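Only one chain is included here, represented as structure tokens and corresponding to the form predicted alone.
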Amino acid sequence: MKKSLHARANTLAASEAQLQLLENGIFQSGELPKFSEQLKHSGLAPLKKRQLEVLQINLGYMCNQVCAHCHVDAGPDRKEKMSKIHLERCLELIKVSKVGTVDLTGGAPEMHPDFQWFVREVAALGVQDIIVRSNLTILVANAHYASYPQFFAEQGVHVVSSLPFYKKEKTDRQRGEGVFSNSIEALKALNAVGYGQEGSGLQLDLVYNPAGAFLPAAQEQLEQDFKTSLATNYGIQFNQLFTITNLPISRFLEYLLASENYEDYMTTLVDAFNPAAVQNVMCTNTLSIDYQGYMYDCDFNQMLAIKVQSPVQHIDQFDPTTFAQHPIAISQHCYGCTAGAGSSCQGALVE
């Protein structure tokens, strides 16, 4: 079991191995309650879709970094990317569904060869919020990406950037040597074209993931700490900080197993289950698309190969009228999104 978990997380065998471990894990303290039973006990079952508001598109797994917490298992050796045909089908889906937010992820989504074309096409459709989830360092990786901050500004892109911490040591420990310095350089480049500046209308948000097997601290307090430190030490400004709980999948699951923290972490998530967080989990209004065009309730389900529970599982047959008619697919990893203040791609769910 453990051996297969170290295979690439997007392969079916690795995904099935992880899912089996999550579903069948019996610890010294006994078997943890099933997430489905927790929902029933709280009067929240079944978990259902609401109106489709967010289309999250994974453009591929290629990335210039190899982060320890990455639930996508992205890296420079990954070559998977969405085809032009599937990108065009996504544009059709955006038209018929009339979503207000298109959320572009990777890997590093900027590394897709059709990235700029696709962003322009999405902007031309009048989408209100185009999010690009940038790792920051890609913007200073080489001369090819140096113009991307200006491109983002011209297209009115909402930049959501990963920055594990406001200090060099913790950031480099999680994401690699030199990452913090390059991230600071990228943030300065984004600030220079207006991002994070009052009145510019250019939104720059940061994402914090805990560096170990623990839940994130309160989002509001962390945001103030980030803003104070980055402004004081580097003159950097940004809009919001999103705290995201690390889910026990992919590389983070491997870390939990290797460090013998898996049982304790899963117990922490279960003990911190918050019914109030369930109401706004992202799977209720989001559709996640992988690079091959298959549909999932969230990008975490995507990494575990848990497709939508519907006869239609590919964007080629997408019908917006049936979106809310299927139940949301859940498993034990869902405890990560409902622990404490809750967690989503937009940060904490409960104040």
The other form holds:
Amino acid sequence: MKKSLHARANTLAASEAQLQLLENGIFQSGELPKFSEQLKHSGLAPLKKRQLEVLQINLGYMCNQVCAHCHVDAGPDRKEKMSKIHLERCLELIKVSKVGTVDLTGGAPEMHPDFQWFVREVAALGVQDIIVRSNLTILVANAHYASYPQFFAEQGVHVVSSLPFYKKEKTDRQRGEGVFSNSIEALKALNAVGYGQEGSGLQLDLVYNPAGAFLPAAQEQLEQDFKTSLATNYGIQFNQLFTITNLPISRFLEYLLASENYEDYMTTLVDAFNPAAVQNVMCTNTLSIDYQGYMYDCDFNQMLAIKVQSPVQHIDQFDPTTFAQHPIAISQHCYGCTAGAGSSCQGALVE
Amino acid sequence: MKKSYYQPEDLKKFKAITNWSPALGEKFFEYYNSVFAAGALSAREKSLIALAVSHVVQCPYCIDAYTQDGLQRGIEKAEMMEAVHVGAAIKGGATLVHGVQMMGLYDKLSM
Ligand code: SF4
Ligand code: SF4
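Now show the form predicted together with its partner chain, given that the preceding structure was the form predicted alone.
So here's everything in the complex, that chain up top.
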């Protein structure tokens, strides 16, 4: 198994090194416009927050997989995880902010020792939409996780799962040998407890991201392809497919540089800049929290260690009513959110 | 002037052909977009046909464009290569079938 950038002591493990790359080179020479200039030029600057609707909590960077494109640089060698004190503070925030969506991510959030306790507590607060971003393979990794589909169903969790493709070859190349067949097994287990089945109210969405340096095709069309193929070949049902563009961060950035695709990929993103996608980018309604309780405008900024541009950067002192008062911290990675039909954790942003 | 007839960045400037003849250029692109919209054939099938034809006419711009288009649509390596073989087979066949013309003429003119 490949290791994380951290374990390999790769220079890109440091977020400053990644930011340096994104700020310099073709963007410094003026060959491509910086994201801030592009926004200004399109009359869309500054990017502003609206209302806090989604709390995205990163429970930690531990994961049973080491996907080649991972923007978190997660893996079995990463041990960072949120402390119980911070989890409790998150619960308070959920209560006072009355957010409609709590989005649990990682790494593999299920690997957090307090995961089940935390999900129960969030559910007890009556949150409308509790998302767990599951990599699927964790659900069949060992006997301990076999009961998780049932647990998800009992708590009414909304499962959002990554499955890069509906065929083995592309999935395994991006996520590791054997990932496809394990994912199929996990999807069957989720279907068996009602997920993706009509009338069950148990939502199972899949996430597609391109296995390489290109943009995703139209979400609707890919969703159709996924649905037909998974139903015909494996009898699997799911609700929606979200297409997500790979952002030039962490291991995907490493891949872009190693394959000499970085400049072309950034050019593709810039050329595909879509002003219509800008108003709905995630940072306008989401707050991302890291395992130490620090706050970011999105999960990508978290990985680049660009904290919220506010005097209060930690959940301990945070007052959710102040959410919209501060500017959004942007850099060139933001082009990934505005290319083509746009991209977010909920998929495309425009039809 | 760069020392190559083909520049990869020219593909992105394709739309500029409209500048010197707006009416014809716009008509072409309108037609082009209609051709590639899903109809009796799916957009995916059309993408594979375009890839095969790109190879037959040996246009590097089209090969670039339809390789990327195929990747985005999730078309697989094997499907793309089979499409290229269809193009190659037709092109090879088209050469060879003229051999019948040669044979006929040869025989007609020979004692
Ligand atoms: S992409 Fe997801 S499943 Fe893969 S290593 Fe990263 S966190 Fe784990
Ligand atoms: S990368 Fe983050 S900050 Fe930048 S546009 Fe996307 S959501 Fe907003």
